[in-house]
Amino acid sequence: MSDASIRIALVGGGVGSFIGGIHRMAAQLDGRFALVAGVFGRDPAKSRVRGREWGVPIDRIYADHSELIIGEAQRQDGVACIVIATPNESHFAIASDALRAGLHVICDKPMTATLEQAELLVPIVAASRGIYALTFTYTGYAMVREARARIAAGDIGEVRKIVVDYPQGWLSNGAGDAQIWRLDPARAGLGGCAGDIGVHAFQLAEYVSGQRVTELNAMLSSMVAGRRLDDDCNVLMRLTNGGVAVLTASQIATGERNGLSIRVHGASGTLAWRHEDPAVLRIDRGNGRSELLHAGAPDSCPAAKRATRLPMGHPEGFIEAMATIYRDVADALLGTAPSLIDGEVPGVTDGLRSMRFIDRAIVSNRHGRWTSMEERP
């Protein structure tokens, strides 16, 4: 560990955890955090056992947020972040107890369980003057930086629609034991499938276009028997600009694996991006030229440039896109480029659109109309 290096704790990440371990690796990929402490699981011995794998000094392995946060504090080196990859129904806890007690975080999507608990949580980042960042990690692509980039300088011209795709299979029959918690609407939330691969599709295609959705009308289906959660997601979205977007998203898609795409039509181009093929973005013109940009290339925009490690023609994946997140959060703590946080990288503000969106999509389906961002159900 580097004398530079910022200490943070990680609350999440037991046996069998798959963002809990991805936190592990890209919050230390470039050198500026260190993991010294953690929760890694509700049960003691298997929470010592992965704090032990990973390095934690057995003395710094808690048995809950609240013993983690009382526990840092007591140190003269105790940590200055707490990182959450705990299931939806925490988040609001651990992130309301690290903040009022002087930390900042670092939390996984969705921000918390329900839209009231992220309305609590805003007040709390405020008074708190810590960095709030939430980890909608497909952001931390360097050419979904390069598209958001475009847009906003009108490469396309006006975006008149919006096509967002996100597949999966995973859910097409059972879930596995470490995830089934997804399924359960006490820990998850009451969006399936829309809370948890849905926020990810709606928040990128306001990140990337700039634009907000006003409206939405959603279909939220339970194709397997015996769910009590969505499992399948489908939203027609208005822009504030008077654009259409058209928002699916799906966990029982057969043989699909994480096909995550965004098509942006403007009134002068059309780009897209394929979460399957990264580190490419295309750009199709009215002239019937097409363009391929790459990330690396010199002449990528600032934030690309930021987002990237290697030279061109060398993939860099999913990791590497979170740990472009931690970077980012690591130049605003100390203090290189604190307008990143609720810009670049997603805060509070994306947080509660991201949980309204649940909100309002559960809120059309249940009554089968158009219904309002802003509507209170």
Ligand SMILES: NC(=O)c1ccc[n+]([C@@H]2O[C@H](COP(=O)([O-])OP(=O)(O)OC[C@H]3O[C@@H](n4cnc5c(N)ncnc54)[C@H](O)[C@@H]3O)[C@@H](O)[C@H]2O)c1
Given for the second form:
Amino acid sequence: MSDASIRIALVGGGVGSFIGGIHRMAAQLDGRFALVAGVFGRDPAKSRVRGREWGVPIDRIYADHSELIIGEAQRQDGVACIVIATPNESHFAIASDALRAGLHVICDKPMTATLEQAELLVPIVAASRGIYALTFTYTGYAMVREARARIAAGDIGEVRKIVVDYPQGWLSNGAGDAQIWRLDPARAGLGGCAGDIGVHAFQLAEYVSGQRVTELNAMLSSMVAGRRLDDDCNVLMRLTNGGVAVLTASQIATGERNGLSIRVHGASGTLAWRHEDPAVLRIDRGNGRSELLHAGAPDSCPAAKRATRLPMGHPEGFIEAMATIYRDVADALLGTAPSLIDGEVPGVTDGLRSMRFIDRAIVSNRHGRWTSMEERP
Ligand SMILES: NC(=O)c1ccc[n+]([C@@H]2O[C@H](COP(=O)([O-])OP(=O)(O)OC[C@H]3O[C@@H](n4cnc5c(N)ncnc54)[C@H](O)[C@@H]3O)[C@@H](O)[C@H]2O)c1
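The form predicted on its own done, now the form predicted together with this ligand:
Okay, now the whole complex, with that chain kicking things off.
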């Protein structure tokens, strides 16, 4: 750890968990953050095992996030930032307590478990001295940033239609015990598939296109008997500029792994990106010509170059995409570049909109009608 590193604590990331370990690697990839404290799961004994495995001093492995905030505040070398990688139910409490204690927050999506909590968190962020960033990981891919910059620059003309699809198959049958919280409304929030991956698709559509969804018509289903939350979502959406979007997300798409993809059709061309081939952006022109742009290409936009570490053809993936978000947050914290938070890097604005997406999709599905993104049910 260098003296210049930003000291972080991780909440989540216990043995057998998924995203906490990715945060740990991503945060440290560019040498700007050091993981020095944490609560690595709800079982204190297992948390200590994990923390020691990751080189965290035993006296900085805490029983819960409240103890962590108090303990770190008492140290001269206390953490500056807390990373939240717990199930959705605890995002609000950890983020609000940390912000009120003067810490910066990097939280995984969704912002909170409910829209009401997200609405409460916005003024807490505004009143704090802290930075609040949300790790919508796909926004860290070079070619996603390239697509966003090209559309903003008018490369495919006026956006007319977006097709975003996020198929997974891992909930086609049962879920493993460790993941069971995703099917429990008390822990996941009101959205199942909508809240877990539908939010990624929604956020990506708005992020890449620069458009905002004005209203939606959703059909949410629970295909596997006994489920209390949706495991399949089909949503039609209207955009600010009169364009349309189709969003499908599913966790019962048998055999699918993590095949997020997006196509944006403009008046003069189409941009297409696939997570399973993330270093390539396809551009189809109306004149019968197509281009494949590869991450690292010399004529990539500055935002894509900033998100690329390796020469062309050397694969970068999920960890690097997350690391790019961390690098942008570090720039904001250290003042080494203008802050991109709540712009190129998702913050409360994208967080709140994606929570509203879940909420309105549930309302629309319940009443079987178009529902405004602004409307209060
Ligand atoms: N950005 C992404 O691409 C992405 C991918 C996967 C998950 N996520 C999000 O990250 C979060 C975690 O997902 P996951 O897949 O890692 O879940 P997981 O179930 O694999 O892991 C959650 C971990 O948090 C621990 N935990 C639970 N409550 C805690 C608490 N109060 N304090 C400390 N630790 C606690 C659990 O013991 C476990 O170790 C979820 O909100 C999920 O939506 C984001």
